[in-house]
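Have a look below at one chain only, the form predicted alone, in structure tokens format.
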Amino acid sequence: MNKEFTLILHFKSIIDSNHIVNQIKQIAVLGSTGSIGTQTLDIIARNPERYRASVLVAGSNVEQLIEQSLRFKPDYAIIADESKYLQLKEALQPTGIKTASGSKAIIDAMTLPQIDTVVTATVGYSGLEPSISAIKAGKDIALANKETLVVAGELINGLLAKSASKVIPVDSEHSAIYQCLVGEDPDTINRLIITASGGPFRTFSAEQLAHVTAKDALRHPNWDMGAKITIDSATMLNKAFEIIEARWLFNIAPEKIEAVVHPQSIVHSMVEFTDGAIKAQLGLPDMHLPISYALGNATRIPTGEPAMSLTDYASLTFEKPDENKFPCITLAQYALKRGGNAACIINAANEIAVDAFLHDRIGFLDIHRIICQSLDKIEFISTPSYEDYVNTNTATRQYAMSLINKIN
């Protein structure tokens, strides 16, 4: 079995029938006020004999962070936005909960000795450095921040090879693949098939896409997600990112990973094996299951959510993605073939472009154009160091912003 694959998946620990939860796991929730973060806290609340939220980290939503802290009583509550720190400190000082703010405090918190598992539930590049800190400290990671592997997959896998950390995916698609691979020989994998809903514009014409607004794009047909991920789903760049993430997470050759549009969002992903068999994981479009599976280190824990009735979904359909209407999906194979800092450029340009689209500063189709122009402009580095990723991210954001200003 491939060593890197073993490091990441830890099949032995997954199939150990004698595995017993014998202590309360201390959880750090990075992005506690977001969609994944709040659902993670749902699971912690339902399983107090298994989990405790010992560190809560939020971006800028200090009011919700205060509410969560008063309810869950963590050891630490940290706000990334330093301008909100005084409000956090004053609210929690009587409780004895330690408070802090800023990126350095977040990075340092990932190394706290009491933490067993870090849930990386932030969106975007901001999740990279805390993930690196947690890996170096040997913490297990429930990975919901796909950008960690998209931006620096090779670097992350190199760090994992030297660490006691295990990474279990939280994204529904990668959790599905993870579950399908339990007990299987990695050498028998023929294809990983990642499903996509197709987003709100699946049936739109190219002409219609030129006129859609952010309000239109935020109406996802199946999933309730944050604004940035919802826009990525609409452009299908989210699926490109998931292909890149799967390449590093499962150590699979890029040509063995593909996406298929599945409008019902019931089949979360599939694995095809060399004998022609295909295994799939099915479930309602809800994140409680993959989160609980990751928190349990691949031990199945009741989520408290209603079970799916197959009779309610008599028709499940699949179709090829339309790469002409949604060219962002093609950026996955481009980035994997190009390697180096290409995916870092794509991610940084996209984060700036999506924010501009959400604020009605550019059109929907401009997102892909800005990414491509950034790839043409920003220096390509074939073997980037961590510092190279940081510099690439900064330079790309500045260039993408200059393009947006010209459009305006």
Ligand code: NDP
Given for the second form:
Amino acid sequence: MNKEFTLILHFKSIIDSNHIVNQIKQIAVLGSTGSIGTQTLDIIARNPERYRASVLVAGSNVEQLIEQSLRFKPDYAIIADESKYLQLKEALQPTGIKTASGSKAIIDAMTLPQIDTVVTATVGYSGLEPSISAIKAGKDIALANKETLVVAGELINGLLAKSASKVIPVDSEHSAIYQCLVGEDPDTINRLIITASGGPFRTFSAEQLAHVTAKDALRHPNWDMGAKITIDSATMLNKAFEIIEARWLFNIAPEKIEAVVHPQSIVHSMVEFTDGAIKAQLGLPDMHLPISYALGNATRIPTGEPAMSLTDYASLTFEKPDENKFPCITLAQYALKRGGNAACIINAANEIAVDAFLHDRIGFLDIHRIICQSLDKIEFISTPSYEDYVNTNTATRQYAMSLINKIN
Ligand code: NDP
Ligand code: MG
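If the structure you just shared is the form predicted alone, then what does the corresponding form predicted together with the ligand look like?
The complete assembly is shown below, putting the previous chain first.
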């Protein structure tokens, strides 16, 4: 991370914490019905003197969005799935809450003048356009949607350089690194060490991996998350994505980022400095803390969750990831070395493959195969424009779908 960048972040923090004292921060929750979205609303509900949910956005779960809207009384409730709009509108009409649907409404809502912070808790590529819209409008971003940085990290950093937006990570590993870097000189960073639980199949043989089902993969040993990220954790592509996310978030050379398997998920990540010191942030595997830290603009606000007792975790272990069994993890260094639209291809192929795996249409090992075949097939663009990312995403999805149809 360069010094100027850190100083800007720090300066913005001081301004922002003064701002909090004077007024309630208005939050847009993009993906309010999901795992991160509902935990964000927990924090907002516990801190009404600090936060208000002013915009709620869901994909298609209209019942839950209506329920949340009646409870949190936002200015706007928006549903991506246009076929659910009438139900939303009729349910919320008597309340005066404004309703809308479709992707354009979501993108426009990110620019509403009353919004201070957007929590990007939507899943996959769907986070990219609303995030760009929020950054262009100068909103602060509590970034959960790592796919935005995976797909178009360089473009996002370019936009951030011209915007008043500040990004604070929600992903637990990146939140841990952010916390470790407070007060440190960025020039003294040796390595970012990103921890990985290893997922539900850490101890499985290659032969066993060929036969695991979606139901097996959805049983994550430590974290309770949405379905897509849970499968990404099982393949370890999630860790590859987190390496890419860290590269753009902290503006650090890819070779200075490594992943280490830590099955207990207590050490959320670490930073090694030039004098050999390693700083870590520890805590229970619970997203309330990183969400709360991001909402509070990197300040500490009690989460209301149980504290951790260190003596319950007498043994903390660390091991190297097995790249032969989990080849998806190697895609991070590949994508970062190749640059351009390579990570966009990986992300799009993965989204299609994971969906097919969740519907028992392909096997677990097919996910990596479909990503690699997509990388071979889809045109590489070394300096993609925004439109190139859009086209790459569409073309890769179509191609990955054709591969799945062949397997079936
Ligand atoms: P979930 O699947 O639980 O939730 C996704 C949310 O996005 C839901 O509210 C969903 O609505 C909404 N959504 C889906 N499609 C759209 C769309 N097109 N437009 C707007 N909203 C949409 O995911 P998670 O909460 O697990 O993950 C969210 C993001 O956070 C991901 O990028 C993930 O990688 C990241 N993350 C998650 C962690 C976790 O602990 N869960 C940890 C670290 C990062 P609906 O319910 O209607 O489908
Ligand atoms: Mg994570």
